[in-house]
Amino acid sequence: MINPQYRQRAIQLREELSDDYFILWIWDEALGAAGSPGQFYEIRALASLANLQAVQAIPKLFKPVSIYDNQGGRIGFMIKKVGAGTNALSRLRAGDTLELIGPCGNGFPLTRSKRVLLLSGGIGYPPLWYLQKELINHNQIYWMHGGASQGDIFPCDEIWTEDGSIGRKGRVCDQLQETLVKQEIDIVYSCGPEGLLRAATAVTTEMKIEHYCSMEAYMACGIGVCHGCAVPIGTPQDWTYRRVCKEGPVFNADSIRWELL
């Protein structure tokens, strides 16, 4: 794994998924060889200084975005429009330029010959898409994905929506224990809102099932300098803080001190 580096890369393609979701594709063979599932980039739209209005409209901070796909250097970032940073990115088109810092953080540990459950909610979907491509040839995979409504849903094996607009009505963890038993799951990989990760960890810990989760956190720097994204890690008797952007974003779910968050 290389240290995060700053780059500027032209957007090769913008792919529309829905009103709120889109993918920005870039090309860089060196970055493609360096990245792994679960890692992310700090990205930001680049505006020309000749266009003062555009510069003022772009947030100063970079936005952490997981690697959605990596095809030998064809790298995709799946993004949902939720705030100023992602709305600025949503205005980009093919030919525009991205500022990137990365690849950042530590990714998912890969496994072989296991029955794997992928568990995601909303924008927690992208890093698991890249992960399943790396696991699928050597494991048996079952994927559960949930969202608020149909607009948050993407290809998977089992769909949950809070409004019942598609799939099963409820939250994706509502019957997690039953699914783990039925599918005879050996290991769980998860990404999504804190509530989802917390609920899933309670189940996997009780059932003694290995579980790795990708944490979401507000990141000012993304490279481990500011410590603003630190979370408590360890045992109830012996714990410390670890940075989501540096030691994470992937952690053993059982090591996170959820009660302290």
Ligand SMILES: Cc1cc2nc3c(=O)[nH]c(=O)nc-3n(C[C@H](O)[C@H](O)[C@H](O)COP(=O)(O)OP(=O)(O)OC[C@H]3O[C@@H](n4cnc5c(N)ncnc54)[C@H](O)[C@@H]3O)c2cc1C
The other form holds:
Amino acid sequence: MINPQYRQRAIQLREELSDDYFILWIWDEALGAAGSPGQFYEIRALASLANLQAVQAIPKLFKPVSIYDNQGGRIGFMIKKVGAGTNALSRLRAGDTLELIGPCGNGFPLTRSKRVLLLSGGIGYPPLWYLQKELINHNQIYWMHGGASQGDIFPCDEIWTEDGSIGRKGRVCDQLQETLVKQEIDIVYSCGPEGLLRAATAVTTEMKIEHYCSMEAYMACGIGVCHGCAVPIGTPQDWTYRRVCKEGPVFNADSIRWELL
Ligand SMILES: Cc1cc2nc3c(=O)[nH]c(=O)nc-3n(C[C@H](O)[C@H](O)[C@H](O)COP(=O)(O)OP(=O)(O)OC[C@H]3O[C@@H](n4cnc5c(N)ncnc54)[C@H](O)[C@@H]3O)c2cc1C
Ligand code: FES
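Requested next: the structure of the form predicted in complex with the named molecule (the form predicted alone having been shown above).
So here's everything in the complex, that chain up top.
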């Protein structure tokens, strides 16, 4: 694992997925060899005269974005426009420059010969795409993904939407216990909003199923300095704060003290 480093890289390709989602691709062989599923980069659009329109709205803070894909150095970031930072990123085109700090944090522990459940909600999808590519040759995978509506849905085995516009109507954890039994799941990897991770952990803890989840947290520095992203980790009797950007974002779900969040 290498320490996070600052770089500037040209965007090779900008892929439009929908009104809300897009992918930025960069090329860097060294970074491709360094990153692992669940790790992320702090990224920002570089101000330049060439992208004046984007520059005007570029916030100072870098934004944490997971590695979505890594094709031997062709690295993709799948991003949803939600606010100023992600909207500024969405205005970048091929040839514009991205500022990056990373790879940051610790990724998912990989496994072999297991029946794996991938569980994602909304923008929790991208890190699991990279993860499934690393697991698929050695495990059996079942992937459930949920979102508010059809626009938040991407390829997977089981779809849930809150408005019922596609797949099953409801939240992706609504029948989690039944799925874990039916699919004979040994291990769960999850990423998504806190409510999803919390609900999933309640089920996996009860069923004593190994579960690793990637936490979403608001990040200021993103590199372990400000402690603004800390979450309580440990046992009910013996816990301490750990930084999502440094010791996380992936934690053993049982070790997160959800009752203190
Ligand atoms: C480790 C990690 C990996 C991430 N990976 C991705 C990714 O691969 N693709 C992607 O699109 N996004 C990802 N995110 C979320 C992304 O960082 C935020 O959407 C982004 O920082 C929002 O910045 P903004 O300036 O556009 O919006 P802001 O103005 O900062 O926020 C707009 C709204 O978005 C919501 N929001 C912002 N940040 C978060 C957060 N961290 N958790 C929950 N809600 C938030 C809030 O409701 C807020 O009101 C990741 C976050 C973390 C912590
Ligand atoms: S965001 Fe500053 S320590 Fe994690």
